[in-house]
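Starting off, we have a lone chain in the form predicted alone, written out as structure tokens.
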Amino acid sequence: MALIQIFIVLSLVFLLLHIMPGDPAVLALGTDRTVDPQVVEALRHELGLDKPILEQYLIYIKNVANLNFGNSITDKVPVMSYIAERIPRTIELAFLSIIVASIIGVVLGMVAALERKKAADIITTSLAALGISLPVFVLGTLFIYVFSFSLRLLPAGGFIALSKNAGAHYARLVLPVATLALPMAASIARMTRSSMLEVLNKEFVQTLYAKGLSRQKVVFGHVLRNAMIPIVTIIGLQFGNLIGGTVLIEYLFNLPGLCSVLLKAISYRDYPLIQGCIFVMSSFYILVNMFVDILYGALDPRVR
């Protein structure tokens, strides 16, 4: 099913790219109206854009099966080498963000569920509602203003390779990670709270207390594990979304990741680069969801 989904996504991408206005050959040569039409036609022939759509599609699918996306139209660089250079930066940002979001979200959700209708619950649910309501570009701009320009504690953005300076590398990731993690933590906290409240109301929980088990053993040994499937589901979906959802953050914090490349490729109708980027992003999203489905069986014997 995962392979079928990837095939459908790739087919839709091919169709949508050819529906979009704008000729890649013209855009690659520049917007100057004096460009020789023969030069444009020569480039279209080189790119295979003068062939029938069906023939282009069959060639495209064959090349994808061999992980061959050709060269970028604008930069003449192999697409896969372009992606291989940029994707680790996007994955690092997404991975750090989901770890921070999961820890904060699960802890706050547990506290809210165990302290239902008390001050901790009200504060947590209020913060979660605020976190979900704030768009990431607003939150990111606010963080830059407060922590970079006002307090001068953290750099406003940019990228330094880990091999050159590890401290500076991670310092530049603090604000982007916080910007992505906080709204996700709010969603995870709400899901954790509702899922744990549902389990806490089950009869078996009262039986465990009646047998003399401590609250700590009941919560961590039984309640949390039974509540994990919805929590794991939302974490998996959030992680999958991050790979394609960091466009604004990479742009705002000037991070040279895969999403910023995709944005540039779309503006220039760089078909090979767009197809390569979306292939990687969609495959990652689908495979993450497949992993979550498999993880259900490890968490719940009833699923197995």
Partner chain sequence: MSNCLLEVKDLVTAFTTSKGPLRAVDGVSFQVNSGELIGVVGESGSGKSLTSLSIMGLVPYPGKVVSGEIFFEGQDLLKLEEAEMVKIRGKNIAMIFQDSRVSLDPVCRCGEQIVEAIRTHEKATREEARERALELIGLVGIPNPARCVNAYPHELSGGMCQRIMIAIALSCRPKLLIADEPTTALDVTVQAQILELLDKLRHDFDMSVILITHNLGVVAGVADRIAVMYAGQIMELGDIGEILNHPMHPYTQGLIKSIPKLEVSSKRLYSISGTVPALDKMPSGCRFEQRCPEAMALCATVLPEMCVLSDGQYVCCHKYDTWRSAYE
Contents of the next structure:
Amino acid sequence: MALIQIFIVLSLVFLLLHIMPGDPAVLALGTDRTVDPQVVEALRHELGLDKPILEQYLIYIKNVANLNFGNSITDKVPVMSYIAERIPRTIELAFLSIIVASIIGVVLGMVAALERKKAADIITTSLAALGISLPVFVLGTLFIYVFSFSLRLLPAGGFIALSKNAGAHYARLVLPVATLALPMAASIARMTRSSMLEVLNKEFVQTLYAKGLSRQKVVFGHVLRNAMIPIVTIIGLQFGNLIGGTVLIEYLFNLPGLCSVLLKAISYRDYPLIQGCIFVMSSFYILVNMFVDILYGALDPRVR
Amino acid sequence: MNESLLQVRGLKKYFPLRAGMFSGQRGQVKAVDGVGFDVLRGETFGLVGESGCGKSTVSRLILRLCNADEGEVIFEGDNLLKLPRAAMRRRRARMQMIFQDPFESLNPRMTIGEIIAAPLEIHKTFKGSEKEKRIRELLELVGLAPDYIRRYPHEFSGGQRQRIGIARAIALNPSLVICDEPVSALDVSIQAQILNLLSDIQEAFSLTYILISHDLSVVKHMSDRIGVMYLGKMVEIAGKDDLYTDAMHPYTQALLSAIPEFDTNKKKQRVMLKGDLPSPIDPPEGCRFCTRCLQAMPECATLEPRLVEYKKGHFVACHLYPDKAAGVRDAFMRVKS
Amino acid sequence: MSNCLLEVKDLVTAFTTSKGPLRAVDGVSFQVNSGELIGVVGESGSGKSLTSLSIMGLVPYPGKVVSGEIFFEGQDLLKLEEAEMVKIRGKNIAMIFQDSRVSLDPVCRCGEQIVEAIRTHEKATREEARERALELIGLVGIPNPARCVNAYPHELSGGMCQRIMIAIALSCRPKLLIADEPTTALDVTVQAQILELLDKLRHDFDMSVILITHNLGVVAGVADRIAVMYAGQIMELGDIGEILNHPMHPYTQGLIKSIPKLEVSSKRLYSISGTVPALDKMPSGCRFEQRCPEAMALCATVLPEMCVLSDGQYVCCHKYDTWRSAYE
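Having seen the form predicted alone, could you now give me the structure of the form predicted in complex with its partner chain?
Let us now look at the entire complex, which starts with that chain.
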């Protein structure tokens, strides 16, 4: 099932790229108009762009099946090694922010649900509404301004490899992770709150209390697990989106991740690189969804 | 009185059961599996059975709210299942339904007047001021103040809403009204009011009722004849007194004795059934009831009993009564030949 | 009556609303003796379920017990802290609910839910508790206990789920079992099985049962005494046979007459006119006054008091005011 999904995505990407105006050979040779048409033709031939489109498609599918995306048109580096260098950074960013977002979101959502209509609930829900409506770049700029420029607590961005200096590496991740995590935490908190409230109103909760269970045992032992499915869904969706959705953050905090590669590749019509990036991103998305489906089954026997 | 208004013959409805989009059919739920009965003009025909026996599906098949797989439904001379759509729509005006849940069967965004007017508009029977007069008349008929015409369903109690449902059902002067559990969502004191209203209206408009209920005392009170269903099959049909004094099918006997006895002085010996209803996905072969039957015989597990007229007007589908049934039939044949 | 297990005195439970408190249970008093099965009968809105939740200390928000006393083995439950109440709930007083299929945790195996109940109140290892769970499942008449332990609630029928609920309730040998409409969601044949099971178990376990139902027929076969509730108050209380055969309160009389009976065939049913008054529009006098065929001038203004008719028979109606003075 997952393979079929990836196949469809890749075919669509191929089709779209070839519909898109702009010749990669021309773009690779520079944008000035005086390029010799013969040189362009030679490059097109080298890249296989002069073949009929169906043949190009077949070659492309064959290569993808072997996980071979060829070389980048612009800087001749193999696409896979390009991506391999960049993707750990993006994945690290995504993982850290989703973990932070889930912890903050679920805890706040639970507090809000249990303290319904009291101060804690009202504060959390209004903060969550604010968090969802605040654009990422505003939040990011705000963080940089407050923590880097005014308070001088944290570096404003850049990247230092983990192997070189672990402290500096993580220090540079704090702001981007916080910027990504807070809006996600807000929507996770809202989902947790409504899901928890729904489960708390179910009749079996009354049975649990009637059995003599304490509030903690009822909430942590039963209600949370029953409320988990919508929460897991939203976390999964957001995690999947993160892999392709960190463009602004990478740009804002000057992080060399996967999204900045994709951005560059698109502007140069670097077909192999675009295809490689999209392949990685969609595979990741589909993998996350598969994992979420498996989790459903583990959480709720009725889904199995 | 003895003329049939509705004849149901060999009605079948199987619901396919699929595991996923690509996997094939995993089995089928035999919701209604060869049900036949007659409803006479002016009578109340009660349909009883436990949940999952297919009694509600039968009513939906009769009204063609879902399509039957097999069988005939002959209503006022026409086979409804073969009628073209337009003709069926016109015919629907003659048969109406009252639903169980008065809280969910009324559109909360429409006023009472609009709800009752809807059938009148669809079938274009009344226009303008005449329509409003008709609605007020109907409201009065079901015991509600005519001024309620502009109110919304949420302003009414369960009993009042059921009255609105009844007004809507009789708006087009139908000949057949199917009442699907009309009082099960109501309190006892309200239940009596609604049952009385149903009887009054039946008398006033010479209606024919099919009353579907799991409550045997309600069915007994209202019906002239009763059909008992079990797992998609009709197991017994008889006149009400006949059924209650001389139940023949072991399931009917168990059902009757399971009714909570009201009189404490008379603690009767209950025929207690073992176990639960088997799943209608793979119903037992042979007699459907054989897994729970206290009098099951070896042939019950393999041979499916047919519904036969054991004595006049009393049909039963059970191997306990084959001889006599065959005997009666033989005698009948002898007389004929 | 000496062996009184539970005594409810003048219980008032109200919902706080913007219109002020709505007294859904208003001055209910009754007692439950050990080993007896008392039926509490009433229509929806009569306050019967809220009475039982008040006993359990589980009145849902925004409801609250306003006043009254609930003595269980001499101890006033309303004065206990939540931490102490937790030890009584499920251990000494257990409760089962109407729709068992939604009253069990859907993502938790049935056996596990029984084990949890046992281990909440007793020091038992997981294995011991499992052993006992298996035993209990057999006890409540489930044919294949070993399979049922590992089943999830959605894999079982409604009747089986109700048996699991009963097993959970019995797991710590409670002295009092409150059954709130335990058979309403079930089919007639299964209903009969569950009622018989409850009746058998109360003798085996020597416990008292409060059986709450809207169906007089359900209690008729099994109860020793019944309390008839209407609009938050008890209208009549006493021996079941007495009440069913000689109901004294006009409401009880009407209720009994309005049930279609198998033996009698009459074309029209008796029906009580009107509907239960809304909580915020409760009359100051007798709550049944508007629907009562025998209402007197006094009934509209003065709330009748519970009066003793004979030993153990109580009725709350002005018709019997003269009887009371005579008895006293």
